[in-house]
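As a starting point, one isolated chain is supplied in structure tokens, in the form predicted alone.
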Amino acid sequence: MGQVLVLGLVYGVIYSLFAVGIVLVYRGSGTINFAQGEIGTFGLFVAWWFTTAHHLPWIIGAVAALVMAAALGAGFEWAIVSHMVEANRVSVAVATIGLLAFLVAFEVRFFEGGNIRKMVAPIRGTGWSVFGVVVSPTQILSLLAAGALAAGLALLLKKTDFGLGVLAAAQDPVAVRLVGIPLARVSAFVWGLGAAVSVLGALFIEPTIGVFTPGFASEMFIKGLAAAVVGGLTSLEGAFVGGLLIGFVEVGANRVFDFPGVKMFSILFVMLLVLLVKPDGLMEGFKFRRRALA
């Protein structure tokens, strides 16, 4: 049981990061960026180019990957999404699938994508044993980074006018304009930040898995999407709760059952169960009751 809790927490935090990126874009523009996972993979290739191919410190590669991802996300919003304001949100989501395909092709062509890549860990060391599970320094760092990100986003989105504009953008764009916040700036911000958060998740999960190839973080995106749906697509708190739940379910199911595809089956089962009981997500219902009691 202790091992399930430790491993579930480690993986759940990573899924939460991907879920946060999904929720940010959905809150800011009312759509889902299906390329976010592959932006995370692309960020890994960029970081690898700096750290492994050119022997620079991990932090330089990580910063370069984060800046690239933010520019890519914001650039896609400027070049494509901003011109589809009147389009159906499904059409925008389909456009992001085109970005996903382009990134995979780019990785294969320019990074010799057929070869398996490996990133150096940000912190080297043997780690610590917790309930029989060796927790690496990188995994500890990912927990701290996720906590810092959660606190920072909470302050930004709930304590500033711009943050409140982000939260209201998809539901009430008129109100956002009335408080003097340009919708274009809000949209570019959420697409850029969502992309950068996905790279952060990919950078922290890669040392645990060990290697990566094109499409690597797209699987993480699927689990992050499940976490976002379980927690509530408009709830940042739900993104973290959903990520942890998916992490615990995945690890627990893998320990109890032994058949191919048990991880994805268990995630799909939990997601469908939540949708049947609470279609808006677990945390959406929690916030509604909290407002009702206030």
Second form
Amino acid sequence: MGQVLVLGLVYGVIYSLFAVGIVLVYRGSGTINFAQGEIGTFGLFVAWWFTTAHHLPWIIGAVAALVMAAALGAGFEWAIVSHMVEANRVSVAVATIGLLAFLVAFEVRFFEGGNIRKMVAPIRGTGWSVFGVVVSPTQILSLLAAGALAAGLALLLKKTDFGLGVLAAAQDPVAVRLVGIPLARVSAFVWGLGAAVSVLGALFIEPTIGVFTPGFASEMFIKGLAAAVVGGLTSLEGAFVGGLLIGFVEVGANRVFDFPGVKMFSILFVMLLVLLVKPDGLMEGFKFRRRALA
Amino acid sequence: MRTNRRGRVRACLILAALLGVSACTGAKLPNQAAGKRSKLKTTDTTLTPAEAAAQATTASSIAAAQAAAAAKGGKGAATQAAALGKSVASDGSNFHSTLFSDAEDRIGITNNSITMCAHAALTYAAAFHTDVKDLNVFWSWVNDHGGIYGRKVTVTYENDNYDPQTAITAASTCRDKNIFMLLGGIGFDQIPAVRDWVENLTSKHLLYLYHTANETTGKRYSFTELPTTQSMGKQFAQLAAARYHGQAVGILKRHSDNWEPGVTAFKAEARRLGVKIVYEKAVEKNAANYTQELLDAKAAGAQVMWGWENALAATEMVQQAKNQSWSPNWMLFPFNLTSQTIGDAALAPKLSGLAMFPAFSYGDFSGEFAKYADDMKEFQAQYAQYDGGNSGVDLHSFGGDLLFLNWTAQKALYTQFLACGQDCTRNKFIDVLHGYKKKPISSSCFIDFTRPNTHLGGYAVNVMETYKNPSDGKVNWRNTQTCVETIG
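Now that you have shown the form predicted alone, what about the form predicted together with its partner chain?
Up next: the whole complex, starting with the chain shown before.
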């Protein structure tokens, strides 16, 4: 049981990060960015290029990856999404699939992506044994980073006008404009931030997996999407909770049941269950309850 | 960003495996340019005239080789080679294939060309298409030196994306190119699908030479020169018993009906040899995360882990076990991709492996490498020479071993084409295969199509371990036993 909790937490935090990126974009643009995972992989290639290929410190590679991913996200919004304001949101989602394909091709062509790659970990060391699981310093760091990110986002989104504008952008863009918040900037911000958060997730999970190739973080995206859906798709708290839940369910199911594909099956099962029982996500009920209590 | 070199290597990784169909075969590459000094190998007294032609190395011309063949056999080289098409089958009778109709017999072969096509996991198609010439260095060499009896060889590739259905589509596209032969790349999952498809074609049949797969009998159009999945599973169990005597074994395996026969054979042989299996778990393709399974195996008392998965998954498994401060003895498919990625940690303890192809470690010709150093040197020389010495491929890197595999496979095919003779047809090529019972060249293992399953020619494997190449410091694989059928 202890092992399930530790591993579930370690993976769940990463899924949470991807889920946050998905939710941010969804809240800002009302669409799903299917390239979210691959942007994380793209960031890994950038970081690898700085750290492994050019022997620079991890932090430089990480910052470069975050900046480039944010620029990529914002750039995609500026070049494509902003021109599709009137378009069906499904069309925008399809455009992100184009970005996904482009990124894979780009990684192969310009980052020698055909080969498998290995990143250095941000912190060296073997880690600590918790319930028989060796938890690495990187995994501890990812927990702390996720916590800091959650707190930072909460502050930004709930305590600033710009943040409130982000939260309201998809639901009532007219009102957002009326209160003087530039919608274009909000949209670019969420796409950029969402991309950067994905890179953060990829940077933290890669040392656990050990190697990466093009498409590496796309599976994380699927789990992140499941987490976002479980959490309600519009709720950042839900994204975190959903990520952790998916992590625990995945590891727990793999421990209890012994059939191939049990991990993905369990994730899809939970997602379907939530959609059937609480279509608006787990946190939607939580908010309602909280309001009722107030 | 060095844009091409490593991407090319990756493409090569994929494609090198593609022609692994003949990885344990091959022959000396004749440099057919006239006017160079002959280095005809004569150490193998079983050489036929056509093989002598095949083993004419870098300084001989095809004309000289064929003249030698004619002198030895008292007939023209072409006649001699053609005679090889009338091989002796396992029952002792001359075998004359009539599998292909007259209309199909000469598809893909003309007086001046041989056209072939391969299906393989060209997932990174862009890189592949950009750098395909790097994969065909051997054929470029052959074509630049006269081709095969004057025929230029063209090999094209179709992406099967590691997917059985896609593989059939790829094979179908290949068929539309009017090819002489379809080549099947690596992949336990897609090979059987294509094999069944080929066997069940009702028109425009194909001759299919494929990489190792699960064994079945009753094939007509499909041949493999490498050991079967079952055979390798059995040999891995023998390796466990021999190298890790008394140690408990855990199995992490691909969830696939096509991979499972290897596990069944492993378990049967393990039972016979008294090897204790304490853990077994099937994982999905590209699962990426194996930490939980590894912890369970460790808790079950596994001291040896058999990773019955591809190179990427095996690399992740070893790495993730290390992350958990656990270093069991590993048995894997031995690719330099794994050992170089893991680095020095792959030496503590050394990884063990079994393969149907020979180990390659750039510039190291010592130990077991000495047995086929001539092939290694020739391979290195060709890659150094082509594209003005910059073929775009780093043989030191983890593509080197697979490129060598690819090269030896192409060379083997070349040898068999020479044996097929100047008037080679599909039926004659089948005749060559049916009578094939020999170790063609130094880097190959014995091939024997005269055993009961006449469409299966591969039985021997190379036993390997990781080591550090003294010349470049890379952690690579090397043979510890070369071409053995039973490991003990």
